[in-house]
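One chain comes next, on its own, written out as structure tokens in the form predicted alone.
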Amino acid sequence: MSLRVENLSVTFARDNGAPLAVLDRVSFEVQPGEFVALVGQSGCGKTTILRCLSGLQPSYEGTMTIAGRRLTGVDRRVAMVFQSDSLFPWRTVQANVAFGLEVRRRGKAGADRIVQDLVNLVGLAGFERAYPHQLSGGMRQRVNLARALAVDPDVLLMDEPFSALDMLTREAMQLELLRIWSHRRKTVLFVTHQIEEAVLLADRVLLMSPRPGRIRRDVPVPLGRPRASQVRRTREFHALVDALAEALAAAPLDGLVRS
């Protein structure tokens, strides 16, 4: 399902009542099965875009559609993976993954099969009865991703899902995400501060301006798939990382990292 955002604008009210423009006429499209990364400095409105698409931001101007049908609030066609794992601490891995299916009143037999398939897909077979406090940060984010996939969304929104992980775990999770995405081919909009992460994962990178956020450039990533860790060492990879960094150089790079 294609995702289209047209002239999306968001303005917040400051404590003193003065308006704060966060997004200014943002427009872009994500094709079915495409992986697109949003990159920009802190405060440019990346997460606000995801909040609008997920129905968590009630006040905005503009239109958002999936396959031509408007998004007007929380929508079953959209699932979001947050920066923190947001798991229920009293639920096991299996029960956390099943939560969305329970809300949608999916039959137990069908739900159990879906949950087990996803637990296997994210590499957590054998941990079905473990609780979040018994898991590493990377394992918790695997559960978070499985829970989002369980409801079979048309569009998967990911808001810096690996930012709280250490470098080695983060790099491992990036490759795991590529593997999982290659199996499911969901339409993905992924927010990150890391230019290298965006290049590794995405088909296209959308560069945003400082607040009020606008799409400054739409940059294709001409690296083949599937992608392995070795791609990080290629000349093409580093050339694109450098080009994106230069494209952002006209604006302050606060909050952005290149490696």
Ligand SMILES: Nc1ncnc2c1ncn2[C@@H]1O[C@H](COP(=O)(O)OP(=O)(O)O)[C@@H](O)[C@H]1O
The other form holds:
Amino acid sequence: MSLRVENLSVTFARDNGAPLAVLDRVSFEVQPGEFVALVGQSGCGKTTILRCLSGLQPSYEGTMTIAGRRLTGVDRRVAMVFQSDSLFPWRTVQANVAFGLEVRRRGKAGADRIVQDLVNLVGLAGFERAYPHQLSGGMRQRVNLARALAVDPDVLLMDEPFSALDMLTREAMQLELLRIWSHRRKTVLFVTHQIEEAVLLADRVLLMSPRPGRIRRDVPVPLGRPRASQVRRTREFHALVDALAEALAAAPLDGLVRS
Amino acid sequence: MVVARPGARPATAARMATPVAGVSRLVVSGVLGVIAWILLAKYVVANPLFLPTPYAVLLAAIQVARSGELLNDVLVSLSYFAVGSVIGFVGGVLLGVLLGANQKIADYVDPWVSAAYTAPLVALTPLLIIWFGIGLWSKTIIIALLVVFPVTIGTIAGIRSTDRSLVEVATSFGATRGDMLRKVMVPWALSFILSGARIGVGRGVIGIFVAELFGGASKGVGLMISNAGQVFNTPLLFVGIIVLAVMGIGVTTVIRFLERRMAPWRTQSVV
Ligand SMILES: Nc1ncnc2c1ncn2[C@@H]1O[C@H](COP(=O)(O)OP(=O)(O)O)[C@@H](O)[C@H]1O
Ligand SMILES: [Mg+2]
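Please could you give me the other form, the form predicted in complex with the ligand, since above is the form predicted alone?
After this comes the whole thing, all chains and molecules, with the earlier chain placed first.
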């Protein structure tokens, strides 16, 4: 399902001083089954975009649609992988994965199979009954991903899911995400502040300007799939990363096209 | 992929070392305490009416235990103590959830809960006896009153401290208000609730004594203490106090165990 965001603006009221414009007429589109990365400096409003899409942001202007139908508030077609893994500490791995199915009143029998399939898919077979505090950071993010996939959303939102992981784990998890995505080909909007991560994962990279956030550039990633870790060492990869880094560093009003 | 076995907990060694060290410290402090008691009783106070030796207390204990009186007294006290604690606990959780989850109601009720928490509610005992008679009901209600407010306050604190990001996860999946309470807030608050219960039960033990003192009971540990005091049977008075202390410590230990069992992800107790 294609995801469309049109003229999304968010302004936060502040106790002292002028209101804070965080997003300024953000527009973009993600095609069905496409993996799009949203890149920008910290504080530019990336999380705010995802909060709007997942129904957690009460006030905004603009419209958001999936397959032409508007998103108003929490919507079953969307699921979010949160930045901090935000697992329920009193739930086992399988109970965490089952959470969304429970609150959406999915029958137990069907839910059990969905959960087991996902636990296997994200590589946690054997850890079904472990608790989050018994898992490593990478494993917790696997659970976080499985929990979002369990409700079979049309659009998967991911908010810097690997930013808290050490470098080796992060690189492993990026490839794992690609593997999992090849099995569950969702429309993905993936937020990161890391250009390499965006290039490795995405079909397209949206670059945001600093606050107030706007989409400054829309750059396709012409790397073939499936992508393996060797992609990181190719010349094309580096050329893309360099070009994007330069564009991101350029002044906000440098006349570059807004998509 | 980084592998941690499901059973493996961080700092397993520390967890295992603690109970052993704890027990040995307990033994040492117990022995030292008894020695100090003996010295104090024999050489400083030197009057068994003022302070009996541990030996005299032990003899008194054996005597009441043999005759079956002690067991009888303990069972009577324990029965209304247990019922009152359960009523207070359930009431405290319900009231705490209501106030923790409804800020508008809480704005008006919170001051009353704080007042009731701070007030010496045991002083209401004579009044409750006028209202409910001298039977077990008035005693049950005193215990319930002593337990309910600490539990309420613990529950409110737990509900209000629920991790915002967990609330947002649940919201984003479409959780109803009931789901939010049952699946997020109450589980989060559980260790706070149990801490409140621990404080409440500690107060309840004092309630046993006061309730039976005023309550015209015919049996009970509190009565045993006050009777012993009236006839200057100091060893028996000590037996009663020790029995109440052991009851208190026993229940508190069970609750502490539950706190650790039910919230193993918290490395420290919340209160
Ligand atoms: N609820 C809020 N109230 C006020 N300001 C907020 C709120 N949420 C976010 N902001 C501000 O909006 C800006 C963008 O935040 P965010 O979307 O989290 O950025 P990013 O995810 O790109 O780092 C930040 O400056 C942040 O301080
Ligand atoms: Mg963010």
